[in-house]
Amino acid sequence: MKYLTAAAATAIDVQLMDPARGGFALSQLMELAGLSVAECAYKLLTGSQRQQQRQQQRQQVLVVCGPGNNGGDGLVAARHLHHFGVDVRVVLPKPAVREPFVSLVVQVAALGIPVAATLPSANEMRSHVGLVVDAVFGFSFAGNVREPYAAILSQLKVVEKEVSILSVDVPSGWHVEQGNVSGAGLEPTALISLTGPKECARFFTGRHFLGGRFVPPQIQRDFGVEIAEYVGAEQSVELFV
C-alpha cells in the first residue's frame, strides 16, 4: 500500500483544486470527505446486526471538530449523521470566524444539533456516547498541540479505551509522518483515511477505513494512491492489509 507524505497529501489537494485536473472547490471537497467520513461512522455505530442497529443507534455521536479543514469534514459529517437519523452532538472549542466554517456551523445549528466549547465529562461520555469522531487535527498539523485543543486530547485520552473513536486522517496529536512519538496523541479504535493512508497510518493497528471515493482516478494513479473498490452506494472501504 502506498502511504502519503504530509507533501504528497497537501499535492493532492492542490491537484483535487486544480480547474483543469479536479474541479473541485474547497467546500465540495469537505463535503464530499464528511459524507464519507458519516457513512463510516455509521457503519462502526450500527454493526451489521439490525438488532444491534436499534440498540446503538440511541447512543451519541459526539463529533469533536478542530479549526482547520479535519474541523470542516466533521462539521458536515455531524449534519449527515443526523440526516441519517443519529443522535449528535458537536464539541467545536473555537468559533468558526471564516468561509466556509461559518456557514458550515450555520447548517449544524439549523437542525438543532447541540454546539458546545467543551466536551461532556467523562462519566457522561461513559454512559451516553457510543462513538466521537476526532476531527480536530488532520495531515497539516505539526509542532505542539496548543490549549483549548490540549485539554481537549487529554480528556478524550481518559475515556478512549472505554469509548469508541474514530479519527479523520490522521489521529489527532499524531506527527503526520512519525506517528504518536509523544505519546500524548489520540489511540483511536479505527481510522478513515482521506484520499489515501499517510504515513502515520503504518504505526496504527485498529480499524482502517479509506474514503475518497470522489478522487478521480488519473490523479489516484499519478500519486499511486490505492484504488480501493467501493460497492453501491458506500462512500468508505474498509483496508486489510
The other form holds:
2 protein chains.
Amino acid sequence: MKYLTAAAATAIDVQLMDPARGGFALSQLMELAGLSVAECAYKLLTGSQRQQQRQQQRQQVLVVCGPGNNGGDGLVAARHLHHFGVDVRVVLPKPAVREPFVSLVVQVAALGIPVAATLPSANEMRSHVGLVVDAVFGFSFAGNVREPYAAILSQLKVVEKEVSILSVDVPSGWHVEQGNVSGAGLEPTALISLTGPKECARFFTGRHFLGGRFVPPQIQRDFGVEIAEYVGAEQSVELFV
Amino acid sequence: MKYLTAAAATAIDVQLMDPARGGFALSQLMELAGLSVAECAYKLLTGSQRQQQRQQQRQQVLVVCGPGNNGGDGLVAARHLHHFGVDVRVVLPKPAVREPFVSLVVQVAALGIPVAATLPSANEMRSHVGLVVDAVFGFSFAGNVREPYAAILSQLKVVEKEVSILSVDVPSGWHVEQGNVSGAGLEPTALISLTGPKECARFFTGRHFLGGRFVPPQIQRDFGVEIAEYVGAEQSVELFV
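Which structure goes with the form predicted together with a further copy of the same chain, now that we have seen the form predicted alone?
Everything in the complex follows now, all chains and molecules, and the chain you saw is the first one.
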C-alpha cells in the first residue's frame, strides 16, 4: 500500500481545489469526506450482532472536533449521523469563529444536536458512548498538542481501551509520518484514511477504512494513490492488507 | 403524501441557505442532491437481475443537464456515477458560464467523462444507453421550453418508451404543479424528488424515489414535508404510496 507524507496530502488538497485541475470547493470535499466518516461510523455501530446489542445500551456517538479541517469533517459527519438516526453529540472545545466552521455549527444546531465544549466524565462515556469519532487533528497537525486539546486527548486516553474510537485520517496526537512517538496520542479502534493512508497508518493495527471517494485518476497517478475497491454507491470501504 | 408548490420549494431552499437557519452553502446542497441522484440511478441500473443483464448490453448512462441548479445536480451525479464504475456521459447543450457550473464541469472533465452539446442519435441511444438522467429543468422552470432544450426534449421523447429515464425533481417540460399539461414534457420511467415531492408528482405513476437527506426538522415541520424512511446511510429511498 502507498502511504502519503504530510506534504503529499497537502499537495493533493491543493490540486483538488485548483480551479483548472480538480475544480473542487472546500465545502464539497468536506461534505464528501464527512459523509464517508459518518457512513464508516455507522458501519462500526451496526456491523455485527454483538455490536448491535451493545449499541442498545451505549448508543451515543460523541464527535470530538478540533480547530481545523479535520474538525470540519467531524461536524459534517455528526450531521449525517443524525440523519441516519444515531444519537449524536458534538464536543467542540473552541467555538467556531471562521468559515466554513461557523456555518457547519449552524447546520448541526439546526438538527438539535447538542454541542458542548467539554467531554462527559469517563464514567458517563463508559456507560453511554458507543463510539467516539476523533476529529481533533488531521494531516496538517505538527508540533505539540496545546490546550484545550491536550486535556481532551488525556481524558479520551483514560477510556480508550473501553470505548471504541474511530479516528479521522490521523489518530489525534500522532506524528503524521512517524506515528504515536510521544505516546500521548490516541490508540483508536479504527481509522478512516481520507483519499489515501498517511505514513503514520503503517503503525496502526486496528480496523482500517478509506473514505473520500472523489480523487480524479490523474491525481491518483501523480501521487501513487491506490484505487480502493469501493462497493456500489458506498462512500467508505474497509481495507484488508 | 404532502406535495410542494414551486413557491414552497423555493422557500425551503431559501431557509436551507439562510446563514442563521439552515446554514448551508449551495455547493453542499447540490453535492448531496447530486449524490442522491447518482445513488438512485445506480439502484435503477443494478436493481434487478433482468436489469443487470440488460445493463451488460446497454451500460451507458447519459446525464442531460439544463442551465440551472437541476443541471448542476446532474453534473454532480455524473461525477459520482463515474466513481461507482458506471460508463457515464454528459450532454450539456449550453456551455457553463458561471459558478458553480463552471467548476462542476471542470470536476467532470478531470474524470475524463465525455461532455457533448448534443444527444446521440435515437438509434445510438436505443443500443447503448441504459439510463438517461433528465436533469434539464427543476422546480424553478416556468413558461415555455426554449431552444436548444425544446429540441433535446423532442429527441428524448422519441425514445422515452424504449430507454429508461430518471427525472431529477420534476420531469422536464412539466408544469411544476400541474404536470405534463403541454404534452411536450418527458414521461420518465422514474422520478427522484429532492427534499420533497412537488405538486406535479401527483400525476406521476412510475417508480418514485426521494433524495436530499438534509432537511432539518424545523423546516420539515414548517412546510409539512414528511420524513421518509431512509435505510441506513443511504441517500435515496423509494417511496411506496
